[in-house]
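There is one chain below, alone, in structure tokens, taken in the form predicted on its own.
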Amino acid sequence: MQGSNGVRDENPSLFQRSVRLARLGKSLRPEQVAELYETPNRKGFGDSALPCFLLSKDLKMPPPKVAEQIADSFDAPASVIRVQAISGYFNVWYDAGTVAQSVLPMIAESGAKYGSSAEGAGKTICMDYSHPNIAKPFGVGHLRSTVIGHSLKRILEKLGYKTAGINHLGDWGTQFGTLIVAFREWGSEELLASKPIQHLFDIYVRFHDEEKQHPELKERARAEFKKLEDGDPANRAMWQRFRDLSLAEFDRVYKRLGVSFDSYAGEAFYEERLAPLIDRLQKLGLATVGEDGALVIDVGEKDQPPLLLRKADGATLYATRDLAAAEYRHDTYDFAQCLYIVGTAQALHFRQLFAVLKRMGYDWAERMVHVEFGWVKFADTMMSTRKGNIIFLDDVIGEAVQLTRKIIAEHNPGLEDADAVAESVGVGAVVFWMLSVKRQKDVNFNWDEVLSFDGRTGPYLQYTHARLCSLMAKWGRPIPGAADADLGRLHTDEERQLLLLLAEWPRRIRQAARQYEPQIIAASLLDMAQAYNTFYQNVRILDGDPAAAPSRILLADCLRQVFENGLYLLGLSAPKRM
């Protein structure tokens, strides 16, 4: 049986033992308590610690008393060398050799499947992410949704879930009335053919500049979108042209990022479903016409404004299309959960959306989750397409790849496939920069941080993987199996730290999935990289104790495997040479 930190015991896991000893009430299940275990931040506080604060509520006694009860009655398995109650925590120290005998054979046997589980078998999770707007450049702001969604998709699949990655393209709405007016006023067929997205972006920004002096432009844009919704052939043709050009650009960007989707059903896909939906809402008595002629629906929450479904001029909004999309996704995928990886700015919208679905009588509305993330800023300024202060993703990746190529030329000029390595490391630098920050925090765009190849960065992780591959090449023989290595010789502090981090890996994956937080995977890999560098500097792996070399090589190769697995979960490549 495997404990929550990956340590496998013949008897019930360490964590479930402590759960039983605490004599829990009904509010916390044993597996929930097992997930409470954490790695202490300070030395001297054990390898794992169970905070007893939630248990204290269940048992109606102070946390220190709960911790003492567990420590006093704990029957330690062979993997545990010491337990102690400290300030309301039950702290555990492990024997490195016993952990090695449990964890390393498991990794060697499982390979890429280490940390996998079947907990999601038979369940589908819909994931709405990326969703760039047609006729606008793919900016750094869209990248954050894209890479969070892509990473979560892989993490959830690791746990056995079937996922449906949906790119809900912003391909409908009043902004297309704006673009139609702008192109007719200032558009160039030559520029549209040579630089389509840049040109459409430029005239979109110009429209909003001109609108300040000519407010009638806004009314013209509304009228053109209404004509588009009513099926005007000329407007439809222009919209389709803008959409096709944008999809070609998006496809190029996604291929560069290694991202793919199961569906590109954007806002326009649901157009034919809107009239029947609105009709049903009115017959249910949920949608009413306000004083201004707009159609609204009361979300049933006193502190929230009504949801606007249709403007007075008959034009629909993205809220209407989101309702139609939710129904379609449930009917199509019968999801266990539907995740919306969308910025914090849309929090009110999703609260309203979910509340309306509940009022419509859908019990599955409880399974919808807004996975929100913070703003992406540039020089502490919010980016805005209308203002023109957006950072193009191509520019960011281009700079990163160029810098990587320069570093390779200086330090490893004979590297094979240098251009391909520079591409993978440059892209990895940008992707990791997004994922290394907890998603609910704002990210301030900083060239020095994004393109740094030292410290806690993506290139640092990829370089660590390459160094591990180099070590295996220097070994020059088949990697020893557990039966060929004396794992009891892994007893140094450096080896022990690596073993504990490897044992913790399956729990980190589960935590990342349950918190919708790829940063947990990023932080775990950074901890492993730092521990490996300390191990490499302080322990003679190849030319030290000959009897210990096979076990050390096996440890390093298991770490290499977990690095490869972890980089994949984040959407980064794992180069063998750098």
Given for the second form:
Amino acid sequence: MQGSNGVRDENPSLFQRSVRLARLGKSLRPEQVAELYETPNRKGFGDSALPCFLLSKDLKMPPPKVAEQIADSFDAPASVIRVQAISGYFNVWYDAGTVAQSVLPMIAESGAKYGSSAEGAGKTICMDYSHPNIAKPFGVGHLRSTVIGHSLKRILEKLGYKTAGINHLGDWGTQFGTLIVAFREWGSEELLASKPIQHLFDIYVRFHDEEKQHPELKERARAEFKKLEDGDPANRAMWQRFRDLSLAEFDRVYKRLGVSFDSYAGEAFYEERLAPLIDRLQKLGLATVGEDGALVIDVGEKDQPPLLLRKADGATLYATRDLAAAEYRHDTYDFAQCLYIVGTAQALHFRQLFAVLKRMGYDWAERMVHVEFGWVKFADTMMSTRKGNIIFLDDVIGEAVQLTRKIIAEHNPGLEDADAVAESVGVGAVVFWMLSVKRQKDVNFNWDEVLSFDGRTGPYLQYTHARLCSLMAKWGRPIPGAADADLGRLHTDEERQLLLLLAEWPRRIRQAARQYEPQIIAASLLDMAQAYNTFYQNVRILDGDPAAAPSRILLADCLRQVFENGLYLLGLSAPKRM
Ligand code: ARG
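Since we've got the form predicted on its own here, give me the form predicted in complex with arginine too.
Starting with the chain above, the whole complex follows.
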């Protein structure tokens, strides 16, 4: 698209252009102002609205005054048909045909690349996600981390960043002492071979039951872990086996989800770096031995407890390994950002971790982000491995797939590849359900909500995409190019809504990346699905005005393309039929 200055605009946005013309703001740059635009959710407030509160601070002028000044001095581009200042907002109305002319040819031309940019070129972002614990079931909290991480990875890559997906496996720690003791006491080779995680989990739970009557078990477990850390070959071999068997099971889940990693460097990977790290910390005078013999490091911030580095018996901790991992990542990847996609429960841990890195003199500590998310609840119980009240992930996905198969059998009994479609849709249902809630919020599992084909669900989006594909099949001819379609004919309210949503798409991707929030993509697709339904009900596409058909088909095909792109960003597959 040619901008007014004749330069090819890589990521043109309607809002950006409006703002550039308004030339406002002292310290805020036009691109920053462009990101402030919102879509009003009430009629009468335009197609988009610029809240003037930030500008008001910037200009030291009351918001309504700012809005009026923008409206008065606004040099409207052709796409804008009306502007108005309403109580501190600058509101804009667009002409559908003009929007169509700027947006549809661009989508048709860029296809899968629509919304991409080069802002991240040359920058690497480390992403720590999924990170389940060896010998424990892959829980729903890990699933939430996995799907958020996987989606963010795709969103960031869309903006040109290079990403390093790291599965920081919980493969080290005192729980391996527990497992070694538990397996020697109650382990079964047969069960370990047939159902490794279930079996390891059962003996782990049993250990914690028996520990109440036999407190000496705990001491034994601690000693076995110490032996493991010191390289005892028998313990080492057992640990390796537990790890291999667990990973094989996790990989099954990853395959179903289509998730992969660039690195499986887990906690154990940093083992050799721990002693030298602790040494350095002591030499720097940052780490000190307390009365109880444990080595701690003062975080340097008032209300924060010190970080425990090494227990009195010499065993290292989760936090010690995270310190080593941060240094390693910095040296290996020279990251622009390092993201930790981990539940809110660990907020204190990451605050401490980042503060200690800062105290160590690392300015790159500023580039680390705890991308936190809320709890996952099943029928009002929080998930906790220790007590054994956990739902196995494979079962959840399996159940979703089975229910989907039933729904397909009812609605579309002749469907080809019904099994493959059921797998895509069942998995998509669970993944989308997790992504459709803002990440800081808790999610409550409810089958009806997860699987409904017409609620705000993954199946609904996949179904909308499949309907768009079948519309194209019905059309049966090549998709009209912008030159063959009279885009000025797109003028109904329904068409306008769709066009505006399509125009917004690149900005949505940027927002999702800035806020580390895939929910923005999910919400945008839901809005498009809803707008498409209204369009489909009220506007005759194939058998209406023949002169308007090509432009409507082009619009629908662009929408199909954006659905395909968006489902990909969320990590869902997009079956053509269902
Ligand atoms: N395995 C840990 C858990 O399940 C999460 C690890 C998060 N990543 C990290 N670098 N600490 O709680």
